[in-house]
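Shown here is one chain on its own, the form predicted on its own, set out as structure tokens.
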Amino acid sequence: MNTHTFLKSTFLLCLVGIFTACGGTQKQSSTDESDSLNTHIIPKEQWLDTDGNPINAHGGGLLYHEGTYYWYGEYKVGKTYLPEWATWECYRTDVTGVSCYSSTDLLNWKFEGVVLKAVPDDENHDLHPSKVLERPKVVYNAKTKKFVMWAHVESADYSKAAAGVAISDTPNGEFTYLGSFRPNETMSRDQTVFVDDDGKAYQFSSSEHNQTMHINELADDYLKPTGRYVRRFVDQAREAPAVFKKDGKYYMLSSGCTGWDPNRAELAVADSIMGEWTVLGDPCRGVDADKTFYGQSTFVQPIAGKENAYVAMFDMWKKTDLADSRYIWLPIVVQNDTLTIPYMEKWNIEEVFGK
């Protein structure tokens, strides 16, 4: 090899080395940023899925099944608008469907797709873009081996006040919509579904024009009510119920009814799910606790494999840009018989609850 060729080759190798080094540094920097986001929960920030896209799962809930968490929520895309006829702030986006994400650590979320899709070619369908689809929750029925989704479905003018039900054979597969109804012939708006240790399921719904909470016992297939229900929190105007169980007692986190604007959260407890409930007060602690940190409850998830470890999920609504609404997930701290939800700007599951 002559001197010219040697120098030219050396120069090219140096360029490759420099390019590789720069690329490595850039990738490392990106990895560092990704690691930071993927090892801590940072409320109110924009959360990205494993493909780098914003997570779009509002008003949702989690299902833990065979070692994996599945997060279902309202898939909001497009412009937020206020209908011309509106006499209140019923901001909305067109119905697109229900999204699903999966994770094994509650931190890194893979987009599984839109598992319940809108039906744009039928104006009378509950899932037509012009209608309203809110607060989807999915539970697994061990007897039927089906995944059952309940959601609040509405007519465009919010007069329907019904529950819609869909089923799937897999947690991340396409759900088949079965239709809608008013549970026990009563209104059903903000809602959640809870499965007890004995396999019995219950739907909690804001009813009677959002003034009273109904607890509806579900049939063994989870597809319809049994006809047995109770009225609780009568004339207290509670919505956004999130239900969990701890040490044999039932807890419900909820919000007041102030539209898209935040208000004070409330925690209640009962010895029996359809028994009497006692209000414990506001569990939130820290800056803006009286406004639920500018969030609204949607779900409480027990952390698998850990005792007394729960994540309280809230939506931070942006009423004029709903697609950019954010998520506030915080730990529920258990001290003796007291449950509190302290605000943390950044937190780690193992740091809070132990390994």
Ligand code: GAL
The other form holds:
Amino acid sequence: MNTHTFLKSTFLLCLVGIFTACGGTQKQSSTDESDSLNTHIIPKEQWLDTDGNPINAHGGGLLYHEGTYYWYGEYKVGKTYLPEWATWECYRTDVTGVSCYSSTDLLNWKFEGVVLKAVPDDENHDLHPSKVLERPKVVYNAKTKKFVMWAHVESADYSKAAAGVAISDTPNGEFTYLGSFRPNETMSRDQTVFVDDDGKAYQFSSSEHNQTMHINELADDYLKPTGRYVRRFVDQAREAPAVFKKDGKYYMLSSGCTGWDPNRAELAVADSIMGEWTVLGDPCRGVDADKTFYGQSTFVQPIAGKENAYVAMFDMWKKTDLADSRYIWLPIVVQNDTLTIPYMEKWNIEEVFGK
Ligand code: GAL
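Compare with the form predicted on its own: the form predicted in complex with this ligand:
Every component of the complex follows; first up is the chain already shown.
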């Protein structure tokens, strides 16, 4: 490690200490009262968009495109209910669609609308309100110039275990739904899509009754799998995958499999995306780290224009009122070659990663 890296790491660690020690005073909103701009990320608080409405984008992911971040997520409105047949806590809201917000600073989010809408007049449609629509992720295909959304779609009884794909010419929609399938004829529930530097895309999905992660290589148009896939994390019941790349290595942040209830996060690394993955352990640090701070991973976003700067995004599910589920976004701190996610009650990109 050179002196610069050492000093930067030490600085970051000090910051972590300061932020962890001084918590507990922030109340209510992430809006600075002196003006209407949000200046900090405050995990677990209610986050408001630029219209003053609570941000509603759960199980989501970001896309950075031409200087703007787009945040897509499950648009959860209305009552949370448990279906009559439920033998487990499959709390849900009616499917209303996928929302999109845009921001240039990751702090102030403009509501772009519901970019993939529910289909209330066809009860057989994947997007009918009675079904389940989770974990939407959008990637940009530089070859076709299309924005491609993948999401977990379920039948009302949770037996479908499929991926739904939608497409748009613009990042803020509207997306056209193309249909659903089981990638490589295998079950697909919690999922994400990752685009590598060479333009190849991969879908990671909890398969085999959520017991084993499948890494499905996608065709050049990103609309379907090529047929090439690998089984990884076999019988390890990993969910909520969030994949990112750093210095040529691939990382997967994931949760265990306990429904809406929190559990311990895990970070794993691989030299090649479809190669062998090595489990590194729990990257979370601080109070309630063993329960991912009461969150569940959903995405990791590299910060544009900065090195070794990543935001880890988690959902803090409120299972009996899912629409009021909150967000926990935290920096990933890189020290030597170790990646940790320290809890911070209030932070922003410049304070943690520098201007
Ligand atoms: C979680 C999963 C969520 C949702 C939930 C339903 O394990 O990560 O996306 O499917 O189960 O209980």
